[in-house]
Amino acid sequence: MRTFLPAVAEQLFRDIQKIYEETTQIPDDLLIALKFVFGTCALQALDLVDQRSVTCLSSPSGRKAFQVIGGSGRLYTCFLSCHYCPCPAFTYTVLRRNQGLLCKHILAVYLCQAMAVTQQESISDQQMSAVL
């Protein structure tokens, strides 16, 4: 998985892959580490894991793009390709004040990859066209 973030995140989301791959559990020091490395959206992402709202859209010439459906309802369309959600937090918190690593849709997307839960879906390329 090819990521745009710190090592110890990227080791984090190897640990939990291995271990849920083994158990279909995360274990209590990886929420831990979780809840350490990427602060209180590490909760909500977890949250939109367990509701399944994440799908990754794919089309014939292999672009990607993931559709999370936010808490309050809204679906955000994230490109882990260049690491952006249009979400609010993402704007406010990522980008212009620099306090965070991502949002919590990002986060619960790559979450869902280490976690092989990912809703998978199959678009034309004139449909992922308009979603892009």
Contents of the next structure:
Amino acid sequence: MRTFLPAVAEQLFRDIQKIYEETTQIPDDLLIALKFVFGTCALQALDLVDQRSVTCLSSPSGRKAFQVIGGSGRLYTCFLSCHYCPCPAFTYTVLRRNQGLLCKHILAVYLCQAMAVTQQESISDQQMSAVL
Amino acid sequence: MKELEISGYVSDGDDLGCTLTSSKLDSDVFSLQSGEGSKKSVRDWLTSAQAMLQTPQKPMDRQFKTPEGSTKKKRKFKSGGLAERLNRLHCRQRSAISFWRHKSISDTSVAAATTVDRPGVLVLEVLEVHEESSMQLAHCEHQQPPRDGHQERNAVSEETTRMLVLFNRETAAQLIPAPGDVIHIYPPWQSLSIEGFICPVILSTHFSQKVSSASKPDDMSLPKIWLSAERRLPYFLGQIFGLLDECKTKSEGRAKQSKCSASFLSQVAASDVLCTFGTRPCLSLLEAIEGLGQAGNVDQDVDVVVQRVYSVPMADYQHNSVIDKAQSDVSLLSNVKQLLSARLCVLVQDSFGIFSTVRLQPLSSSDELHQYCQMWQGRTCVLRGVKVVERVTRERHSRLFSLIDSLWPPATSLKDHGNSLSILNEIGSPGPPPSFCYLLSGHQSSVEPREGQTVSPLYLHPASRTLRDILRSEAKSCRCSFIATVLYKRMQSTDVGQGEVWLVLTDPSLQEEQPERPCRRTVALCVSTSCVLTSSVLEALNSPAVCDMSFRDAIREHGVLLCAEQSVIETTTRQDSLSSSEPQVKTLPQPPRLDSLSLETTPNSLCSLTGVIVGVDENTAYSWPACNLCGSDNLEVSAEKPQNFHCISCKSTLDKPDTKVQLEVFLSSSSLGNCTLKVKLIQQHARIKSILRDLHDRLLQLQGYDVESVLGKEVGPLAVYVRVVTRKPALWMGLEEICLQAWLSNQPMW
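Show the form predicted in complex with its partner chain, please, because up to now only the form predicted alone has appeared in this conversation.
And the full complex, kicking off with our chain again.
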């Protein structure tokens, strides 16, 4: 009962990372493949990436989290160690209906990581507690 | 107002089905997602909707329609960014997919046999299908080794012919892959090699077609097969897709080595159209327009063939300055008005077969249309600086599509969006005519013929046919072009430009001596107000003389000929391609043969009639004197000699003026049984005199004529115009005698 899509996704991200490192460009075919695999949230995620909406928060105690500024201006906190996003799309599409792998925020996180355009920010432990 | 939180889009499956039939480009404005929005946001929406309804005074809150920063589809992406680029690619792909699907639906039998040999086509047999996250994954066996055209970097060796093929929701719904099925996947598709996987993974499988199925279509197990595409449990959320533990910015990142092997996503034979961004003219209207994403100016130049040049009436008649400059002759004024309200229009076709009409500048003189026709029709031109008005479909624009149908199938083979660029001429059959057409608007310089071009191979010349051929054609409605002799004209209003004009036409094919299969001798044609008439045509229509005219793209429907929009009428003196040395009108028998009046005669036709007078309409009978020389009715009693008359128009004195008679009689014809025929006889004195000598003499006396002496008199054969036919309560025909103008004589017809 093996699932394959995660591996497909992972490979795509790797490919993006590699090619972006070399050329600072993502070729058209990778974009198309992203759209194919992730569907509608690919476009939105890319928009978030264009806007540089992903920030990696780190605190002195070593905790890290990702914060994504969503389309409406809201902040969504996503985790490193597992896929979770507080946005309603994640709840419904990914969790409840199992119709998507990711929501656009998590996808944006992956893309920003692949392209190494995640903003970095340090916050205090107290602030980190508040965020998490 | 609570901020609305709309996350997630309507899935793009909604768009695919609509592309072909929507009449507006991209009509999405605001869509509340079905089921994907959270309950909270639905409640928000309801609350805000209620608030809006209760407070109508409040100005429409824009936030409601476009929630702040919400990922509404129509928000502009960052220019030059990834999202914008993907959007453009996706729009094009979507169009190519719907175009391909439309074609492949009509083309199924041909496709299977002939296109397998094309490089880049994957032939797969499905072994097992399962579903993950709304995609269907099929383990397949590849049935042919890849061809040379295949650009995959990690070539699939002959042993590992297994492949994992991904289908997105829309493709899967259409395909319903099941074990045992054979599927063809056409390029462009993508192949991904995953580290640790033996099989390549096939992506972007939009152009897929099931060629054979293991299960029969009416097998009841079909729904089971759909369900049996088992859904794999969602992946464990703790399984991340790499990368998340790498917290690095651009500056740090270079050193980090990627663990993955040199496996790249490779694209197989993507069609040329996906990659053209440059300045070279594009060959596809669909790409240029659909790539816009919304209605607006088309920034790309497109190469097209001008199939037809015509003019369309414009709404406004206000061209005061030009009317002032026009000649003061009042009779021409209406003609000028007619012309000024015409706009040049062309019907173009790109090399993929898509049509578009382009409305251009207003015409300033009637010669212009002919000139543009000469310059452009049949040539390849560059279309630039046009704006998209609409995309229309067959249902609402049947006249336009009747013209498009007449230009289908195309003269040469067309290009194909969905297939590899190397094979341009291999379209077996072009399929059905397009179901949509663009309406564009441009200006004076929007159409520019390419240099050094003669006639494009795609051009379909309006072939001239004989009337007999046209009348006998079995098509219910079609476009036809022909040259005909106009025997009779009938204007609905005195101002020619305003109302309908009815013409009665004939040509040698209808007039021939003893046809094997009898056909009618004349045919009626209606010129509707949407058909623009040039000044030479108007002049010809205004004069009583018989003439030849050429009709291009007239419509034949319900057995009647019609000239409407896109039809062009020209006098034959303009025709450059007169094959015969003498004009057609002179080759016809004189007087022309007419059908006899019969029970099936339709209005607006010319017939010949012989009958017996059975009644006279005394209410409408009268006579009056007229001038012998000029025909005018303006006579005065001469001052010097009271017996004589003086004509005011030509200033001559008349000893014995002519008499004009208006007389309507009822005829009975043996062939027409119980039909009442009321015939208005011609005013011309000489004519009546030769037929109804006695009656005429008696009427001259103005009183005391004896109706009984007229009754029973046989008349005919008369040439009559059937003005009106009513069938209830009984058959009644209103006829008008006409004089078919003698071709060569100068007998005036007053």
